[in-house]
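As structure tokens, one chain now follows by itself in the form predicted alone.
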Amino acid sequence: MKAVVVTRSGGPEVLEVRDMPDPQPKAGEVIVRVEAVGINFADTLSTRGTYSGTPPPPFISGREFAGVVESTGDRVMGYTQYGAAAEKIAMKPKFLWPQPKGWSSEQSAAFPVNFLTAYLAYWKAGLTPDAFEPVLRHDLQRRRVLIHAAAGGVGTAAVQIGQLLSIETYGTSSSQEKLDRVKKLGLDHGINYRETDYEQRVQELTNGEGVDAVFEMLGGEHTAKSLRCCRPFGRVIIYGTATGQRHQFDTGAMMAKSLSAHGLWLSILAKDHDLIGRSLQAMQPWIEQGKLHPEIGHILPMEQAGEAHRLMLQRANYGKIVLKIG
């Protein structure tokens, strides 16, 4: 079979399409003929050898995918740590879910990481009906969320979910063009961080009150800035470190306003079959009603996997980047 292989640790240039042995399923596994793979920032970290749990090269890239189960013909989407960017993959059925009715494999491959991360971020922030500690302030004032990288894959998913939860959304991006596109999805307030300080702008837009939660995947000083964007009892949900810098915390602000920071790592949560099942079930009505859909900015052949990673690293993408397999 053909596969996108990380030949050695490094940047996009180390990705090559090679002939690899077909996977041999273990007991309880099925073979999926992969048709499309979603590209994530975590894939670029795996390529560089800096993502926890990544094997030494050479290995097959890719963590989310969509295709057809060989034995049944069922159309599925799935999630793994690596190995998805190939014509075939062996998977346990509990990490596979039905493709939404009427969706292509390209759309389905763009769904799991972004929408599960976004939904679980709202859940962790106490802003979904099934949250353990729901924030019940919406009867007094509209709840607010700040979404960093609002034009990215998780960002565009979070904007759509926020609209359905009647949450006022604030989003940061590096260009007005991207913000204009996200506003068509329902973003209430766009902030171009190249032109204005988002911490100051959030305070201006909220009359000094702040937001209930921030979805933070930047790291470094942005974690402290995000905390200062919150109003009392607010939460910062940390799900990445795009800057590569250790998260900084403003403990003074945390104590003064009773704030908290929560970690979220889908690679670990994906092993919680019940949690993922509940999350997908919660989003299913929205999918069936056509209210949730992945935003795909680029669809490239698997031979251009390196270019897909470059687009991701240069922040030149809008929404999701998808590779067509085969």
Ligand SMILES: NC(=O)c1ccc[n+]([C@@H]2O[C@H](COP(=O)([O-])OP(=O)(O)OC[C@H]3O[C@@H](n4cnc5c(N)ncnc54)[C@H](OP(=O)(O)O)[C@@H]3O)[C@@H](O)[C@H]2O)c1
The other form holds:
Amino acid sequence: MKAVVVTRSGGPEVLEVRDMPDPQPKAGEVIVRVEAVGINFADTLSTRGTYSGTPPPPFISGREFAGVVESTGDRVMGYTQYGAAAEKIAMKPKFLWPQPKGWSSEQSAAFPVNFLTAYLAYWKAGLTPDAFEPVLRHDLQRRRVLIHAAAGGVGTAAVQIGQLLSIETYGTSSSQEKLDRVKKLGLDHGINYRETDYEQRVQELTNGEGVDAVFEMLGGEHTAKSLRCCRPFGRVIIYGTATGQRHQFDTGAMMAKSLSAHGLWLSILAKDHDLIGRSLQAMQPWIEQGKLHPEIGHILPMEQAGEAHRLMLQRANYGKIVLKIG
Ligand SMILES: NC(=O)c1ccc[n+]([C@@H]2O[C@H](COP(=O)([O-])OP(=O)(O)OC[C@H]3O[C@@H](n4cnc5c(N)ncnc54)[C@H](OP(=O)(O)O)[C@@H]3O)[C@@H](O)[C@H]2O)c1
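Swap state to the form predicted together with the ligand from the form predicted alone:
Then the entire complex follows, led off by the chain already shown.
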């Protein structure tokens, strides 16, 4: 079978389409004929060899996918840590879910990681109806969330879910063009961080009050800045380190405003089938009503996997990048 292989640790240039042996399913596994793969920032980190749990190269790239179960013909989408960017993958059925009715494999491959991460960020922030640590303030103010990289894969999912939860969304991006597109999707306030300091802009836009939660995937000074963007009892949901720098905290601001920081990592949470099942179920009505859809900015053939990673690393992507397999 053809597969996108990480030939050695490095940048996009180390990705090559190679002939690889077909997967041999273990007991209880099924073979999925993969039709499309969603590209995630984590794939660039796995390629670089800096993502925890990545095997030594050579290995097959790709963590989320959609296709057809060989033995049953069921159309499924799935999640793994690597090995998805290939014509076939052997999977335990518990990491497979039915493709939403009427969706293509390209759409389905763009769904699991971005939408589960975004939904769980709202859940962790106490802003979904099923949150186990709900926000306890009972004032009638509309909740506000600041979403970093609002025009990216997780970002565009978070903007849509925010709108459905009646949350006022604030989003950062490096480009006005990307912000214009994500505003059409429902983003309330766009902030171009290349032109303006987002911490200052959030204070201006909220009359000095701040937001209820920040979805923080940058690391470095941005964690401290994100904490300072919060109003009292605000929560920063930490789920990435796109800058490659360790998260810095502003403990003074945390004490002064009773703020908290929460971690979120889908690679670990994906093993909690009850939580994942409930999150998918919560989004199901929105999908059926056509209110939630992956925002796909780029569809490329598997031979251009390197280009897909390059787009993401150079911040040139909008929404989701999907690879067509085969
Ligand atoms: N914890 C989890 O379970 C989990 C799950 C999914 C994703 N994530 C994290 O969430 C973040 C977004 O992931 P994604 O797959 O949806 O990617 P993405 O947002 O589609 O693409 C990355 C975007 O991040 C922005 N960015 C800001 N600083 C950057 C930098 N130093 N280098 C590269 N990009 C930078 C860019 O958007 P602008 O040009 O608009 O700034 C870029 O387009 C990543 O940090 C990823 O690791 C975490």
